[in-house]
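Take a look at this single chain, the form predicted on its own, given in structure tokens.
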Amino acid sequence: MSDPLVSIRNLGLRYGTFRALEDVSADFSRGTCIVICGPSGSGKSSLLRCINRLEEFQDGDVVFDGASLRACRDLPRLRSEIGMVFQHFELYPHLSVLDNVTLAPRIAKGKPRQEAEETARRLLDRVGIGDQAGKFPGELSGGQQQRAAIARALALEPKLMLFDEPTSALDPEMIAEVLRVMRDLARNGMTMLVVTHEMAFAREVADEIVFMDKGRIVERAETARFFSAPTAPRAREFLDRILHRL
């Protein structure tokens, strides 16, 4: 793999004596959609949080776009290039949807308000909630709030998007709204790392599947091969259980 956007090298993360991540290594190419799956507590979310240094890892390194995160002294600049969408939206409740989306471009990149608002309205239209710009988060459905969170992350024009179980807090009817937006991003070449249990989405959209267990990458494969013939016994067991629910 030449010139990966993200290169993870022997990454280790500990909380006291608990090892959340242990000797994790992987490269991720530009323009790919990678789904990271596995049982609860396997280190999936911890891995995403290390990639934008929301967690301070103890071992190894993450190299993003050629720069070491361990050596990074400008975290705001780093995070302006990595968009992250969380499970619980994390929108500012006292700001309108429009102001939520424009805040970071104005503060982090110094964009004039008019320019930031023009971009925000275009992004809100793109995710299907342009008519909700003047409302507050509490006036939106869960699916609309998550789409607003995606627009907010996109407003910084990131090189990488991280999704940490973006549909797990949503009602079933709202999940489709968010997955539609994510499909659109993937098909338009956004580099995406997605932690999710939405296996139908993974099968349709992901270029590769990364399966984690007990803080390690147990299996990584192209999507079709992962679903048809996973090699690791733990991956086969997990996949059997998940697919029986579909």
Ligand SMILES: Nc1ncnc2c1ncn2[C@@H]1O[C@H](COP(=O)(O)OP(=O)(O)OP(=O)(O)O)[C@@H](O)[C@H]1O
The other form holds:
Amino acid sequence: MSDPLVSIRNLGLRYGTFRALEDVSADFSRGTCIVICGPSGSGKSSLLRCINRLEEFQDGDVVFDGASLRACRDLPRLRSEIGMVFQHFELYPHLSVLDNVTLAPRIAKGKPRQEAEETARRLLDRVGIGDQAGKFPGELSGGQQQRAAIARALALEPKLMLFDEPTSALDPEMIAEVLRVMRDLARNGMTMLVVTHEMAFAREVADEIVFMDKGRIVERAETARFFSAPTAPRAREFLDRILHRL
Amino acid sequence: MNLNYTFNWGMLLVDPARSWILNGIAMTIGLSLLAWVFALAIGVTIGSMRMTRSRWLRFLGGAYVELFRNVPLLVQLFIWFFVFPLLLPRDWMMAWNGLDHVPLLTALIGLSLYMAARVAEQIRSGIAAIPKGQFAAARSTGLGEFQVYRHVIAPYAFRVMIPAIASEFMTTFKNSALALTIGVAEITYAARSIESWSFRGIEAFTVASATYMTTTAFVVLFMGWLERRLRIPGLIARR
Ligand SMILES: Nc1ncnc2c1ncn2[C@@H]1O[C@H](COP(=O)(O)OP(=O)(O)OP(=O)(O)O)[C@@H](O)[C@H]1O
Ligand SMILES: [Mg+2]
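Could I have the structure of this protein in the form predicted together with this ligand, to go alongside the form predicted on its own above?
Zooming out: every chain and molecule, the one shown earlier first.
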């Protein structure tokens, strides 16, 4: 277990002249679930988007499964090994839920339709919406849409799952059903990087917490230690605010 | 109101008015449909050029749109008709002038290229209306750039663009009337001929107006049908 699945090395990302990420370094081992938190604008989304190169970073590198992203010549192949789940689901509205899940396996990976659909149905069952396969995204509740989006990401059999605030756009009663799916994934050994403000989820599921501020990782700790005694003052402040908000 | 004018609709039904009208209608519809096909093909190509990563293609696409959209169609038709042949090498010019239906070909070129710029612009704004997250989601699943457009963005954008594209189609019809200025005997030209031959302008131009209104009505019906057919279940029109 010595080689990490993701190794971020002195990563730097600029939007124009604005530095969104500065000298970020971190290793994430296989099979771990890491929760990333921090104030708005601290660079959490940017960090996730660098890991599948949705953003082109300027400095440093990310090594995924032993291969440098900077040197990567085949982005589609890299990305098909990394599933991503978005705050606003981003299902394709003109395709049925089933077609949403099978599109990339069929088009990008060339799987036969029948095989892709079998996998898709199995995944939709697994996230608890097997009966919604024929509907369109607009006909589903937010929680169901997000679970469909998780199934879409899983259909590529990714080695890593990135979640960017997957429950932030959901009504409270739907948050639990999405978190349950994510918890099951983590329990089954999926490597996960999760940006979330759901501290109860973090406490229960995460192996480690990463705290970001102003484009840097300012604290990283095992979950229990992070919640009992965060060392960085900014992290303590943030934790106070977020825990006492409810 | 005391209108000192006796209508004579019957004269429209006898030659030469009758054949002028029929030929005019055929010319208007034929010219507009052909121009529309070219405008779509060229417009989609130019629109796509503006989506690529190549700075050069983007520049060329943008320059095309600005040029053809901002010079009035009438001026463009005159340029194609009077100036363009002069710029050709001598034997090409002879060949061009020797063709049948030079005014019609000129009108077809002018109208197609002009409408293509407008179509390209509609495509650009249609795609700009697609949420950025759709691109991110499609890319994140490992679709290549062309596949992203082909399977996710284009089908979505097309539905968003139907009303705008329908309106451009009707614009093509109406703009085809300008072809009369270079001697194409479309329906407005026919109406003018009837007017100067019989001094019955009201009847003649009523027929011309009716032609445009009827085709427009058909387009509206067809587009309504298309929109219903392609309606995305559960997606409330965003605008
Ligand atoms: N495309 C962009 N162009 C310019 N600046 C950007 C862009 N995307 C993000 N930024 C800026 O980069 C910084 C980090 O953004 P990022 O989205 O990574 O933050 P975040 O931690 O995910 O915040 P939030 O909790 O609000 O989602 C912010 O200040 C943001 O304004
Ligand atoms: Mg964010």
